[in-house]
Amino acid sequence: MPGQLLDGFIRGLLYVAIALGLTIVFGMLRLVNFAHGAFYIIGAYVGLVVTEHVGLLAGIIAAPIAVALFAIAFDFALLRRFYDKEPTAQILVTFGVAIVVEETLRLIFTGTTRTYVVPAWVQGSLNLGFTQYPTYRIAFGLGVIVLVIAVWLFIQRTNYGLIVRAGVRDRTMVQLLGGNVRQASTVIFALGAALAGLVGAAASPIYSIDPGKGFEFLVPSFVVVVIGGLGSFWGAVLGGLLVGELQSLTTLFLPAASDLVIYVAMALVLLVKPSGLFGESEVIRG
C-alpha cells in the first residue's frame, strides 16, 4: 500500500509537470492546445537519441531546448493566427499538428516501444523505511518538485511573469503601458512546450515511449487542468496529485476502472464547482 501511494504521487507529479505547461499557456493566451502531447513525445524522442549517443543528462537538457525551438517555429508559422479564434478552431489546428507529429515520429522510429538506459547511479532502489523504491523514480519526483518551484518563481518574480499575470486581465492595457504582450506570448508558449519536452525526456525511463504516448498523457493532463481550474497554477498542482493517486489506488483495488475514475472525479468537481477547485485566480493573481 505505501508503495502504491508513492507510485500515485510520482505519476501525479508527471501530470503536474505536463499540466503546468497547459495552464500557463491557457492563462496567458487563452489557447486550447491539443499539440501539448506532441511536445511531450518530441522531447521524449530527442532525449532518447541524445541519450543513446551522449548520456541521459545531456538528453534531458537537449529535449526542452529542441521542443522550445519547435514551438517557436510553430507559433510564428501558424499558431498565432488562431490566438483570437474560437476554441474549436484552436482545437482543430493543434490536434492536426499533433497527428502530423505522431505519424512523422512513427515513420522515423516505427511504432516500437523504446526505453532509455539510465546511468548506474540511478539504477536499483532505495530503502525508504516503509518500502523499497526505484532510485530513478525518486530522483524524477524530486526534479519535478524543483521544476514546480522554478515555474512559480518565474511567474511571480520576473518581468515576463508580471506581463503574464497582467496580460491575462487586459492585454491592450499592458501594451499601452509598454509591455510587449506579443513577445511575452511567444516566450510563454515556448516555456509551456519546453516543460512538456523536459518531462517527456525525464519520464521516459519510467514509462517508456512510443509515438502515441503523447496522447496517452495529454488527456489525463487536460482532466487535471479542468479539475484544478483553467488557468490555475496551484489548481494544476493539486489536480495532478489527486488524479495520480486516484489512478494508482483504483489500479490496486479495481484495475478495470483506473482510467474511468478520473473522469468521474472531474464530473463530480464540475457539478460542485464548475470553475474547478481553484478557478483561474492563481496564474492571474499569484
Given for the second form:
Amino acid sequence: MPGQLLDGFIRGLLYVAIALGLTIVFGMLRLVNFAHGAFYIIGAYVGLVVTEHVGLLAGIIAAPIAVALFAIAFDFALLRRFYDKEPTAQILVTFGVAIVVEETLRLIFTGTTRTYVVPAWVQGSLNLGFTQYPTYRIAFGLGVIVLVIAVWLFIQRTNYGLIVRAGVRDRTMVQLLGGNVRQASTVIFALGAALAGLVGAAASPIYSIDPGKGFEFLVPSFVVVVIGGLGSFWGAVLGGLLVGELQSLTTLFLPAASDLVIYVAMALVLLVKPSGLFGESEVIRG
Amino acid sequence: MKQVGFYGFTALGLLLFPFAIHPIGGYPGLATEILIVGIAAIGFNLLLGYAGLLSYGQAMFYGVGSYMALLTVQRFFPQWPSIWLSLLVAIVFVTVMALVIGLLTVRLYGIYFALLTLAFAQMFYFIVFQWKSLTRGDDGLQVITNATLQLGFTSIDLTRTFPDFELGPFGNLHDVHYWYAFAAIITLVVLAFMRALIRSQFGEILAAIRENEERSTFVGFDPLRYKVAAFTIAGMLTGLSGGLKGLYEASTGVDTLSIDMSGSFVIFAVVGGIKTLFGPLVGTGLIMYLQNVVSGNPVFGNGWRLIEGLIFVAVIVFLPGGLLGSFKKKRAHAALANAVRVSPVEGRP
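Show the same protein again, this time as the form predicted together with the partner chain rather than the form predicted on its own.
Complete assembly follows, chain above in first position.
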C-alpha cells in the first residue's frame, strides 16, 4: 500500500513535470500544444543516444537543450504563422508536427521499446523505513520537485516571468507597455519544450522509450492541466499529483477502471468548472 | 439542372472509382473502404467545417457503431441476420449517444470543446476495452456474418462479386464485390443529404453561428440547439460509417475508438478540404490510397504515417482550405474578378 502510494506519487510527479510545460505555454501563448508529447519523446531519444555514448548526466543535460532548439525552429518556421489564428488551427498544426516527429523517430530508431541503464550510484534501492524503494525513482522525484521550484522562481522573479504573468492576463496591454511579447512567447515555448525534453530523458530509465510514448503521456497530461486549470501553475502541480494517485489507487482497488477514472474526472471538471480547480474563469471563451 | 449535374457527376465518379484506382496500384476493396470511412469524414466536416467545432473524439461514434452492428448479428438478434437491422441498431444507438454527448459538450468552445470530446472518447475506449464479456477486449470481435441485404422479396449476399468481365488496365469487373455498390449508393445518399443540409436554412444558420455566435443569438437563434443538431447528425453519420465498417470487414477492434482514429478523421477532412462537400471524401481517398500504396513498398513501408503527417502539415500551412477548398477559393477569386470587371457596364460600383 505505501509502495503503491509512492508509485502514484512518482507517476504524479512525472505528469506534473510534463504538464508544467503544457500549462505555462498555454498561459502565455493560449496554445494547447499537441506536440508537447513529441518534445518529451525527442528528449527521451536524445537522452538515450547521449547516455549510451557519454553518460546519464550528459544525456539529461543534452536533452532539454536539443529539444529547446527544436522548439525554437518549430516556432520560427511554423507556429508563428498561427499565433493570430483560431485555436483549432493551432491544435491542428501542433498535432501534425507531433505525427511527423513520432514517425521520424520510428524510422530512425524503429518501434522497439528501449531503455537505458542508469549508473551504479543510482542503482539499487533505499530503505525508506516503511518500504524499500528504487534509488533512481527517488532521485527522479526529488529532481522534479527541484524543477517545479526553479520554474516557479523563474516566473516569479525574472523579467521574462513578469512578462509571462502579465501576458497571461492581458497580452495587448503588455505589448502596449513595450513588453516584447513575441520574444517572450518564443522563450516560454522553448522553456516548456525544454522541460518536456528534460523529463523525457530523466523518466525513460523508469518508463522506457518507444516512439508512441510521447503521445501516450501527453493525453494524461491534458487530463492534468484540465483538472488543475489550463494555464494555472499550481493547478498543474496539484492536478498531476491527483491524477497520479487516482490512477495508482484505482489500479490497486479496481484495476479495470484505472484508465477510465481519470477521463471521467476530466469530463466532470470540464462540465462543472471548465476553468479547472485552480484556473481563472475568464479564460473559458478563449 | 444543377441538381442533375450533381447527381450525374457524383454517380459517374462512384461508378468509375473502383476501376480508376486499379492502374495506380489500388484495388476495388480499397475503394469500398475509402467510401465507408469517407462517410465519417463527411460527418466530421459538418462539425469542423460548418459548425466550427473541432471534435477530437469522433472515433467513439465510429467504434461504437462498428461494435453495435456486429453485436446485433452475434448477440442481440442472431435469429435475424440482416444488414439493415444491424445498421439500424448501430445508427439509432450512436445517434442517441451523440445527442446526449452533444447536449453536454457544445456549451464549450474551441480547445475546451476539443478536450471534452477527447475525454468522452477515451471513456468509451476504456469501457469497450474493459467490457470483455461483451466486446472481447483487446481481441476485438470477429463475426461470421451471414447477414444479407433484404430487398423486397430477394436478399443479396454483398460478399458476392460481379460477373467476369475483362477491363484491360482497369482490372476486371469480377474483382468488384456487391459491397462496393452498396457503399457507393449509401455514399451518394449521404452526399445528397449533406448537400441539401448545407444549402438549407439550417446550414446557413450554422454558418452564421460559426462566424458570429453573439450576433446570431441577437437575431433570435439559439446557437446551442443548432450545434447539438449538427453534433448529433455528425455522430449519426459516423455511426453509420462504423456500422458499415464492422459489417464489411466482419470484424472490429478497440482501435476503432482510439485517439489515432479520431485524429485520422480530422486529417482526412482537413487535407481534402473542410467547408467543401467532396473534400472529406477526397482527403480520405488520398490518404488511405497513399497508406495502401506506401505500406506495400518495401523501402518506405514503415513511413506511410510520416507521409500522412507531412501532407497534413503542408496542407495546413500552404493550403489552409484543403485540396478542394483552395481550388474553390481560386475559382471564387476568379469569379469575383470577373464580377468587378463587368460591374461598370451594369452601372454598379
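Numbering follows the first chain given and starts at 1. Between two forms, the rigid core is defined as the largest C-alpha subset superposing within 1.5 Å. Since we're looking at a predicted model, the values are computed, not measured.
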item: Threshold 2 Å Cα movement between these two forms at residue 269, rigid core reference; value: yes
